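Only one chain comes next, encoded as structure tokens, the form predicted alone.
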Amino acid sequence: MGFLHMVAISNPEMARQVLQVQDNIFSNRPATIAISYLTYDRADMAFAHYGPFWRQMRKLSVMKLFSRKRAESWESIRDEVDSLVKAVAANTGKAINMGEFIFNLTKNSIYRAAFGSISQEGQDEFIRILQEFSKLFGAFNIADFIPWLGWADPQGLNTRLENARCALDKFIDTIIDDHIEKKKRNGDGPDDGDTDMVDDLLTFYSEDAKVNESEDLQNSIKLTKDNIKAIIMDVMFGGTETVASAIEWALSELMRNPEEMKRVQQELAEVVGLDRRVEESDFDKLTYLKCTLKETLRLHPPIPLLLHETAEDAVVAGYQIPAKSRVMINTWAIGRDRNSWEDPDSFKPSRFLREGVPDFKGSNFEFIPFGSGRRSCPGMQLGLYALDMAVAHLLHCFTWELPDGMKPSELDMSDIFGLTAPRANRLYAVPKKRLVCPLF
């Protein structure tokens, strides 16, 4: 395209030679002009060139930013399912938008983690700014591909992306300088019950970026501010809409299967009782509500296409892959491969209680949803944790119908295209209380 190689992978095989085989040259993240803009010239971890500085930040996210000590994130998505489960509670017998539900649950809980503020000021100005960034991300940029065409710009993107950092300039930079100050307030920074993501980036901030690869990560690595702009930007891109679409897709797979949901709401009977609400402890017990996810993200994956670049020529299959050519991973059309899977295109949760079956982990390339290798997400644990939370909640404690006596065949099940493939159309549906118990 123009002057860009682009190569697409759509089966397993092949995604094995580039996520695992050849996982050294095919490591880097392509960037458009847009993403190379707005994340600072790649200054955040999504984005950065494999290398020293890509490896300590990726340390840095799974140690601290996603850790399972970091108990403050997985307690703000708690506290954010109890809210969501009062809201639909309030909303009985009535027909209600549960993308905006489920998109508003996902949005608190992430802003939440990052930003320490459990205060709605500010969030809706957030929101418009991630939304603009999420459509620049996808602005189709006739200068990707023919560099000389650049001051042309019919779309007038050059100016929408000046407007987008400096809005993003002046929101966070208030925040990081509202932590700055309350750590200069409290000494040696806060006590680590009340700390959020600004406040474990923020110890490692200098004036001066600087890497090295030692073991001491405090020692190995120094972060700007740009840096943790970048970052944060990353942490709220990854995990609001891809949680949420994943969420949605779940509800909407079981509204249309009522057998399945039903299936699921009988397990949940049997291993939770209608008289108490879902514990955590309950999860493993869960197995087919784990079928029910894994088949969600199979058919749905978060991602659509993982986007890579080649570090210096490759052979992939006989086929010549140039340095810097562009390398899209469709994890949609790798998880409904016919090779792979029987029936690809039907919601069958009951396929993953086989023997055998493709797992997510990363290493079963048949079903990639979190992607594999050394750019798999870092943040797939806590995505789960609040898939789990959020779908056994809604289900145990709710029965759900469709409006209007519309039939399950009816639910429109379009997606959109972008970054994310979320519903195109939200999920309308009817709650009833299930539980014997009081909701809350």
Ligand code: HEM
Given for the second form:
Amino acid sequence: MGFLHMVAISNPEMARQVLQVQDNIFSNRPATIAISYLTYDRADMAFAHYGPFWRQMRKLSVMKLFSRKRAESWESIRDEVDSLVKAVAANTGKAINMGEFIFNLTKNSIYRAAFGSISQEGQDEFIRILQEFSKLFGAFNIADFIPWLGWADPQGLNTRLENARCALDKFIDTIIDDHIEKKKRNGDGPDDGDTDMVDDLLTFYSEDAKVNESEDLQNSIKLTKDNIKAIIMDVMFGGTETVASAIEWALSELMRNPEEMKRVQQELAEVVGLDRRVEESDFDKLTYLKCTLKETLRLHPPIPLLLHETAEDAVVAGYQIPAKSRVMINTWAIGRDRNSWEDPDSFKPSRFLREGVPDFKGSNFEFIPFGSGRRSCPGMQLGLYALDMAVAHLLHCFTWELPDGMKPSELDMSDIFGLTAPRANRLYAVPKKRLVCPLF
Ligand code: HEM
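Rather than the form predicted alone that you just supplied, could I have the structure of the form predicted in complex with the named molecule?
Entire complex below, previous chain first.
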């Protein structure tokens, strides 16, 4: 396309070739002009090329930001699921915009995990900035394909990019400064127990960036404010729309397939009982619910195209792929591959009960909603926790009907194909209380 080489990967064996067999060549990220500018020239992890900086950023994220030990992130999800149940309970009998309720859940949990509770008041402004970033990430810019046409900028993208980054600078600089102040006040003494991701990142803060391959993380990486801003944006982008779309699709598929809904709710009634709310300790026993969530991720992977770039020339299946080619791994097509899945377009959670069925941990290339290998999703555990928690509560606490006597088969299931693949139209549904005990 223009001056760019683009390669599409649409079946499991080819995905294995690029994500496993030759992953050392295929683990760079392509970045458009907008992405480079908005990530402070790839100062983050998601768009950094594979190399020492990315490796240390990834280590830092896995150990500090997404680790199960960061109990605050998990706690914020539990609290926000509680708020969601309360909000739904206040609207029983009415048709509610579930898409919006669900988006608020993931947005609030990630916002709190990232910034803590000290910065709640700026949320609306931040969401506005995020939405503009998202539009700019997705905007078609002719200069990405034909660089010398960049001067023309017919859509005025350059001004929008500058304004968006300025707005983010203003917003996050204040938050970072508040956190630095808080740290100074607390000195080396014990903190107030409410450490968020900005606090964790600030322990690596320095005016000058530094990275080396030392094993000791604290000595191997120093982050500037730009790094901190860019990685916070990774978390916001990586964790909000992805999880929200998976929850909304799960609920939509179950409403379109009432027999499946009955089976999941039956399991909840048997394992948990209708006289109490579902708890984390129940999850392991909710086998059919887990199958339902897997089937949702197979049909609706939240990131439909994995975007990679080649670091050097390569050959795959006899095709010559030059260095710096853009490689799109189509997880959406792979999840529906006729040679790997029986009746691939139908929603059948029971297929995941069978022995030897592919799992999404990354080594079965028929099913890679979280990617596989070096660039695979570092937030998978957190994302799955939010997905389990939200769907289990929504199905256990409430029964669901479509509004205005709509039949399940009439529910529109079209999606929007962009960086993520959410429903084209928000899901509206009518909840009724299901439990025999009080919800709170
Ligand atoms: C259902 C939920 C989620 C799904 C399906 C998902 C899926 C993915 C996929 C497919 C990738 C790209 C893999 C590749 O390019 O090969 C990715 C990367 C990433 N995800 Fe997730 N994700 C989810 C939740 C989360 C959450 C909750 C966070 C953070 C809080 C997160 C943070 C990231 C980051 C930072 C990357 C970039 C990693 C890198 O480039 O090294 N994701 N995710």
